[in-house]
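One chain is shown next in structure tokens, namely the form predicted alone.
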Amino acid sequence: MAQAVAEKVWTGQHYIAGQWRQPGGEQFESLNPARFDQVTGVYPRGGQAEVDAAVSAARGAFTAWRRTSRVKRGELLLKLAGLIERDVDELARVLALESGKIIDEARAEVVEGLHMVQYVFGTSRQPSGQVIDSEIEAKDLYVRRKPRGVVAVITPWNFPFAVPLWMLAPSLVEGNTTVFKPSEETPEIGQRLVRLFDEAGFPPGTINLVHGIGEEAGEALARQADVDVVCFTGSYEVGSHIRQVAAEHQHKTCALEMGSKSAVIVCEDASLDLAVNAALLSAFKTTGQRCVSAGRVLVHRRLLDPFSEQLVARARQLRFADPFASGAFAGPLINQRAVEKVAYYNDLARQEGAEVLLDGGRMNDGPSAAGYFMSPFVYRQRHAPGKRTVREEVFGPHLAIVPFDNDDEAIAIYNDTPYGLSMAVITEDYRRWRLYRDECDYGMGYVNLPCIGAEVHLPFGGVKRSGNGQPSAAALVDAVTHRVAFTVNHQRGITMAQGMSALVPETQ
């Protein structure tokens, strides 16, 4: 098995007010999930003091940054895009080594981050407000966007390069300043990204980096009173906590993208080959560790047997291996906690009466034994009240095949979870996909595609427990700015709207 290792153990540093700070005090280690005996890096365990310093630096830089031309802010992003493009291969190598994502996916993620920066640069010369007609001919009405201030960016390990850029790039081009806390599972790629911001020439304090543990540095950053917006991607439990923390501050808002129980819906007229491919990609790409991964495939009963047979046969052939191994379809899980969680839900499926079709689990033979590798677990499960495995997020290679008899039943099954992030429907009938489009609860929908694969110039977010109505990527601008109305009168007197009198009595 081909493997890659870090040439040396990486050393982390905070980046505050334009200065790289030598680590001191407590530190934490980052491990290679494909070889958990290998320490890839050592990073400072930041806390309240580092968060306060970073937020203070961001606040201090805010006035000058928001006064900088939006076009000039965009030009710095163009420089950043060039640096990312220059370093794509090295960034992909670091990302794969640290996250366990196979090198092909790691490179695609870096390109996705590049696309986000390019997209946001493109918006910097586009209108950022509106001119609206007034009912009074002598008035001009404007809607302008103003930056909110200091944006905290707290990001996950499964997309440690693209997701930060979904948040940082729109925040910065709109005139906000930022404090970035990458996941403790993938700190190096976050640090490499900030080094590129530094090289691109972003002024001191506009972007700051604090390493640390989520419960410590992340908690301190979410609570910091001088933070105006918290952008977070991660679990529902943590996101819900951040929402409550933000509500304690009158000025603080949040943009949250949380969990899911996404699904592919295979209708009776579906192309079987396309449906199987879409299900395999949706369920097992990134080892099922995408927020949009399909934990369920809903299959019309007419296709249930042939679909199940083909999917299981194909799933047996998928290679879960070292991220740098030739032919690897997916890599390891991120850590031991993830392994234990997937194993728990595999057991729970059996307890809930599932018909196990492919009994996957921990891979303990050969090189796989040295990493957090698990193979696909596939089962049939009828939908019924109280069955947790078809409602709760697993975040691993764990897939339920759920039969349905008609479109209305499929829609009811799909909606019967606390989440609503991503949905794909496989059908040749445009009237049918329109029904699913309108009746299912989701933030991102697909037709004849996997339920993964969003593009950056679209909103990325969900409903119910999957989000709080503030999508990321292209739509983040709504979370990190507020709209102000501005009215200008061009006549020498005053005429009021709605026909209200503007006469003011003369003094006697």
Ligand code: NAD
Second form
Amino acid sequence: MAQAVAEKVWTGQHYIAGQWRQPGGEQFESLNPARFDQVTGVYPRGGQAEVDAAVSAARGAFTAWRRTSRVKRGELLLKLAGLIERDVDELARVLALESGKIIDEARAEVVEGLHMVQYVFGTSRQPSGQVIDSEIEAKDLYVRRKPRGVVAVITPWNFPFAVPLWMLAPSLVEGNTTVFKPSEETPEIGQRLVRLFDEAGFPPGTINLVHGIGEEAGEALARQADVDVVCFTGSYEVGSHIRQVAAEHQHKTCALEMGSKSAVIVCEDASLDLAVNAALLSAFKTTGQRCVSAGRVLVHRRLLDPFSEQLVARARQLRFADPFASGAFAGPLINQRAVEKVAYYNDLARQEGAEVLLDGGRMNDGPSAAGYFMSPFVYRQRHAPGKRTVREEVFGPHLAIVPFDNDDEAIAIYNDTPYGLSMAVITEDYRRWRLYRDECDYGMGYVNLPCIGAEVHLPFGGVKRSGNGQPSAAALVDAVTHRVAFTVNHQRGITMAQGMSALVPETQ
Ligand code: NAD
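With the form predicted alone already on screen, would you show the form predicted together with the ligand?
First the chain shown before, then all remaining chains and molecules of the complex.
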């Protein structure tokens, strides 16, 4: 187990109005999920007072920041991109240690965050509005995006570097100021990110960091009356609560990215090798802890036996190990609660009549016993509307193979969950994938690929319980700005649209 030990325990600080605050008061610990006897860091447990101070700093910085040229705001992001590039290896190491992601994936996540910053920098010299013709020849119509104000950014542990950047970078370039609350499971990588914003020269108050527990700092931030937009990524349960909390204030909007029961659909004409690879990557990369992880693979009955056989044989070989171990395919789960949740759903699958093909579960041998390691649980399950294991998010190495007999049935099964985030269809038939494209409920669709692996310059978001229609990444701009319209008259008199008279009677 090379390098999997922090040299020293990290110390957290809030960052408010450009100042790193000395920790005081209550604290919380962050653990290494691959070695849960190891504390990686100690962080201040922020609450109402810190949230109020951070929101007030963001509000105080807003006017000057929105008046700063968009091009200059973008240039600070270019500086940030350079700093991320400089620190890629160290950031990946911190991310792997804290989240349990294997080092190769941790690095890919840092690169994904970098791509977002580069993409957003690129938008800073792009048009931020439109000029439109009026029906009146002498009038010009303009549409312009304006920042909404103070944006709260509340993020999950499983993408603790990229997801904050999906939200922070577009919010800032558009002229908003921000308050960031990272997950309590991964506070260090959030803090490292904010240190880079600080080093890049973002003015005090434009980005603020409050550490803390979801129900305390997160709740206080979502409720804070002076927040204009809440950008949240995390579970449906917390997201739907935030939506209700945001509704307490008329002006407040929210962009929610939540859970899923994503799926790979293997059609009768699929290439078997590609289908098996796509299913393995979709279900078990990141130990099944991606929002887009496939909890289900729907397989045409003609391919059911060979597919199941190959998938199980290959899943057996996957190595779930320390994030720094060579040859590791994926790491541990994030915490004990996650282990218990997966174990619960493994049991439930049996109760719901599953034919278990690979009986995975808690790994209790050798070094695995010291971390939250679980191996894949794979089963065949006929779909039925009441079955929870084929409809609910498990968020771990738990995969149902669900047979179907024709495309209409596959689409009906795919759509029979409360979620709609990601879908991959494996087929050689161009007519068939078009049918799935149009009939399935999802935000990200793939053909002959896994259902994971988005790129930042696309919108990222889902439907139903997976999102509220405000996709993030490249599309976040719509959530953090509002569009104003204005009309300029270039003639000396007034002509009204729609043929309305502009005559005003003279006084007698
Ligand atoms: P979570 O919902 O437990 O926590 C997410 C964030 O919300 C954390 O920062 C947490 O501190 C905060 N929080 C918790 N309670 C809160 C409250 N009452 N008020 C305000 N904030 C609160 O999620 P998690 O376990 O960190 O992440 C896993 C979940 O995130 C999964 O459901 C996964 O599917 C989802 N996710 C979705 C996407 C997406 O883009 N759709 C991306 C990544 C993860």
